[in-house]
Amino acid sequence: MTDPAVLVTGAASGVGRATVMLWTSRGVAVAATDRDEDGLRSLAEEAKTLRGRLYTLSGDVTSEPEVERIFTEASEELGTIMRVVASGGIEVNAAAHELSAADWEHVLQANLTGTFLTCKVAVKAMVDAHVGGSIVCLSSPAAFVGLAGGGNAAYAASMGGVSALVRSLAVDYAGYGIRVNAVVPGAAETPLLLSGVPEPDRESSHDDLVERAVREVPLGRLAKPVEIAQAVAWLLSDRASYVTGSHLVCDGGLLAKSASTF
């Protein structure tokens, strides 16, 4: 039996890109979408030698008509989409009293609304087609704890919303055979690690930021994107057939660690 196709948002970089590469390397058909058209072209080139079919399409997951178009096109090319990964995300760092309402809205639109619309259209397609399926969303340790680096009000709120959304959808759609889970990645070697740093300062800040992040992780290193992608793949697969509404923490021990020294 052919594996159902996978649709991945935020596919041009980071965990989304690693997820696309992992599934196509397994011979599975993948629809990859992102607003970054150059990143999608680079992804398509990189995946040429892999066994699975890759279908790329640009789109904005914060727009409901765009998300509907993405699913329609992907389904026409690859069949009913029964596996979905919502992995797009941005971060804007600022103390809450200095955070503009526009930046707040921008982060929540990209992270929370984008995830909601992806899940909404995905579950509707599955329900209408009378098929079950599996959805995996990307959350963050910031959904559960205040991060020591600070300035995460918008990002943390958006990720907390994603985690609550996952639990709610898991309960609502279990009866349809649709599982909804989340992966909680820690600090990883992805562009998101530096997304809160102003563009001119990223090169000079990179080594210092990585060093500080590594000090906080009990395993003493950043995650490779493929390590997060493997966690996503397990939740997405039938091996996790009795798992729904759950969070698979893949953070090198960060959430298990207390700052207390006594």
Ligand SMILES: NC(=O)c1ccc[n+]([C@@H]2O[C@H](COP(=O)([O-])OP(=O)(O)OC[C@H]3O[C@@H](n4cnc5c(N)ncnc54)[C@H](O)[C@@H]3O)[C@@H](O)[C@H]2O)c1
The other form holds:
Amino acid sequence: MTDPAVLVTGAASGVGRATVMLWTSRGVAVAATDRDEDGLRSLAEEAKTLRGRLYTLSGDVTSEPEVERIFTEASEELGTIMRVVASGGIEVNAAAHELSAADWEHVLQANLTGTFLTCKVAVKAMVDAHVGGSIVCLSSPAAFVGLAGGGNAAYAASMGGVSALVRSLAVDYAGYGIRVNAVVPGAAETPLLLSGVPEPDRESSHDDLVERAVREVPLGRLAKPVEIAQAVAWLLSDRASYVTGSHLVCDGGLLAKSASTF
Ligand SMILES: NC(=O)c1ccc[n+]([C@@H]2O[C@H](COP(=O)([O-])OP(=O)(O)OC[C@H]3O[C@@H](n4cnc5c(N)ncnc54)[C@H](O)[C@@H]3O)[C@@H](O)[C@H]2O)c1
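Rather than the form predicted alone that you just supplied, could I have the structure of the form predicted in complex with the named molecule?
Once more the chain from above appears, this time first in line as the rest of the complex follows.
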């Protein structure tokens, strides 16, 4: 039996992009959406020799009409979408007393509202079509602990919201055969990690990040995006058929470690 089509948000970069590459390389049809049209074009170029069909759609996950259009167009092309990965997101780092209300709102919109709208439209389509499905969202260690690096007020609040949303949806839609789970990446080597750093400083900041990972992450390195995509793929698939409302921590041991030495 062929795997059902997968829809991925945030598909132009990082975890979303690695997820698209993984499924298309397995011969599965994928609808890839992002607001970054250049990134989608380069993704299509990169994936063109892979077995699975790739259908790219640009759009902003913070807009309900756009998310509805994305799902309508994707299902017209690929059939009812029964597998969804919500990986669109941003990071803005600032201590709360220096964080503008506009930046707070922007992060909550992109990470929490964007994930909510993706899940809302996805489950509605599944319920209307009387099919079950599987949704995987992206959360973060910042949803569970105060990261010592600091400046995570908005990002952590958005990720905590995603984790609560996942549990709530899992309970509400289990009766419809829809599973909803989250993957919790630690520090994965994607553009998001350096998104707040001005372009000229990115190389040195990247070196600094790699050094910090050696020191702070029990596995001693950053994650490759494909390592996160593999965790996403397992939760998304029928191999995780009895898993819902769950968080799969894929962080090299970061959350397991206490900074305290006594
Ligand atoms: N990289 C990490 O270390 C890490 C750690 C924990 C959690 N996460 C989470 O994983 C998810 C993916 O992160 P990533 O590292 O792949 O980031 P990334 O920056 O590489 O990719 C995110 C993608 O989302 C897209 N996007 C952002 N806002 C959007 C919007 N409003 N509409 C449509 N597309 C939008 C961007 O254009 C980008 O292509 C995020 O939710 C992030 O918070 C990442």
